[in-house]
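What follows is a single chain, given as structure tokens, in the form predicted on its own.
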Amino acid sequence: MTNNLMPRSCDIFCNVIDNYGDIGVSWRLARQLANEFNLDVRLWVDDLGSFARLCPEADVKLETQRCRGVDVRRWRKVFPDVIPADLVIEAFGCALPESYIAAMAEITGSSGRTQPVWINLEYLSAEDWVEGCHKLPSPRPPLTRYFFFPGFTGKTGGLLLERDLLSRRDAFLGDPVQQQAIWQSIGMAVPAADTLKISLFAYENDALTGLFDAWVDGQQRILCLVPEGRILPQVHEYFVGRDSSRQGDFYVRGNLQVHVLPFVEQEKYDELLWACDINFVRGEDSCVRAQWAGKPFVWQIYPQHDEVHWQKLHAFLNLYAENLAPQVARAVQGLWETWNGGAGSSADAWREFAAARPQLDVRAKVWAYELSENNLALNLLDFFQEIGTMRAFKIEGQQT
């Protein structure tokens, strides 16, 4: 990238729908653009309560505040008069305020500025059609909005990846002191070497009972770490009234120990993923972070009423399992499908998945390396330059 066409400012608009998924992605992107690329970033968010869970120092009462290098603004229905940024990101089709769109349209070359580059950052998908729709324009004269699709191939926008994330991960995995610190931070001693460590971040799930049964009756000791979330009532229900012990938010039954964690902010969640051997994740943001962890993972995709989430799940599985042996690929598919409400026994699926873990360990590391070649923030800024160059040629052509 050259610097002559780099944006100086960026507005990111986020309408919080899924508690932490939309704002999780928007907040990560805002911090990366501000702290790694020195952009003046404003994050407009309509639910500061959800945002404050990700950024504990935020004050939900304030209309505007500075958090970790980002100007965070409350997004109200009555939108203030502001000068639009050079780069405008509409997260997940949240619909920009009409007054803001009008302000973008008023910017012309005579004002010394070119119109902002308006990008609709779409949801993550591995489906084939994404490659054909990535970067497509959607004219709204005199403006043009562009669709930008995150993804897993070089023909998509890639994934969010901080500059030093993988080096920090590797340093953590090679440093017993850092590993001990994460266990101490959640009030635990370092687990025994023969204990399988699993993180479980999930929506409500009917397959949980079968999975827990397999862990309780299995041959290996399992420590399951459950961050605060929608699965907690089911976790509690499983142990209540059974032959189990409970101390605070710590449950024990058979070979299974479950430790409930308070809400984990983004940076600590990465360390939790690194510290575990297998990670169960949900939605988009935690799914991407599990892939950067380089560990086997199980994805609970956000369910949709028209069942299209199954197409998205299988599209990803086809990519992820492409280089796996057939038996290992079937083991991944079996557990992912039962965990997402498909037919079959989650206990049986777990046993096949666990047996394939050595191959999945290798695949997870290679997969993370392959994905790291396609960085979403870098691709966004490169696309901004593409648009700037295209506009410059158009103006030059008109003048000649």
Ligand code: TRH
Contents of the next structure:
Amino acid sequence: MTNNLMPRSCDIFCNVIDNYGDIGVSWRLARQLANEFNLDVRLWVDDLGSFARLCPEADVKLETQRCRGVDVRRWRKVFPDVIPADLVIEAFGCALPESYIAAMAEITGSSGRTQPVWINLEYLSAEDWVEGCHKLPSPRPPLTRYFFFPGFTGKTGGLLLERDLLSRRDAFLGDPVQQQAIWQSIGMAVPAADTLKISLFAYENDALTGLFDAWVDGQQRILCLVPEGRILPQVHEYFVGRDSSRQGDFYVRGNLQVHVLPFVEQEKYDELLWACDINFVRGEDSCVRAQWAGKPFVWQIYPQHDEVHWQKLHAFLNLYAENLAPQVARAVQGLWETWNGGAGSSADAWREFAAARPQLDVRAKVWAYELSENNLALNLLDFFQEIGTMRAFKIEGQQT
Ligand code: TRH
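Moving on from the form predicted on its own, kindly provide the form predicted together with 2'-deoxy-thymidine-beta-L-rhamnose (TRH) as a structure.
Now the complete complex, all chains and molecules, led by this one.
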């Protein structure tokens, strides 16, 4: 008999739409449930190529393999007969296989197991409506699917945060040996203390030229680390034919040095964020990781055709900039808006942002601390228990 207070197994389904956000979140959650809570986790993913970028030891040719404590399965259209797990997570409404839904529906108390708890894990948003939709049921008789919304307030599902992440971060920040190791691993000596270190993970972005111009002509030396990705052609273009030099993956012009990095595995990416003073991030998961880094960051939101991403950006800004002095709040808003295609000069916006750095450093640390109270994986498991208890009451009610 399955103990319905704590799941023993979990199936996570992930359909990779584009980029790395869907698989990034699914893989992170899978590892956490397996390694911190001892669940038997199967991760069903339809694009092993994208998965292997985050987990380089994965073999894209295998149908099934074990990676970091997780059973990773290729999700094919023709779905095999499997026994559904206790906890079933459909990442971002990716639509479970019909045969799997039927198998869930067949499980009843009389078969010795309670029906799985079916969760649709939603995209992250700071908008107000999220609180009202978090945990809402969506009946699909005889099953019920529940919406689970990550978020930034106590009435949402919180954010993915590994148990030891913040202590590992603090150990890293206090340990010159660990810091040296990350610089070495990317083929560099530890940068001079007066160099501002910036990581830049971004989509194509017209504001790049203005930003780089400001960095080239600025007072401070800047080292910018660019992981391989969609902005790379623009980075190359910026330097070509200008008064700049290139050595392998390094470009230098004025006070700006740019180093192009290979895409690193997911855990290593955290260290890169910790090692930098300011992080430019995009989408969803890297944005959350930048928040855990406790450093000022600049967010390029995933653009949507109907422009709803602006509402999401402002909803987050409202929360993040709350309690900041007005000119500091304006500095964050100014750079984030121009970086997302809004009006204004990214060079001017950068200078205001850089001037506000001391206050933003403090804000970033406090923000990470505040958010850490609301842990998504723990909330998910609490919710599993809630559903179990609710079902038990229902059955008891029917019997009396
Ligand atoms: O790749 P993304 O742009 O993903 C996007 C967004 O999540 C968006 O909300 C979603 O709708 C869309 O996909 C389909 O950005 P994101 O979310 O930051 O995911 C990147 C992942 O890649 C994240 O888990 C961090 C990881 N990463 C590495 O592992 N190594 C690296 O070197 C870098 C730069 C990132």
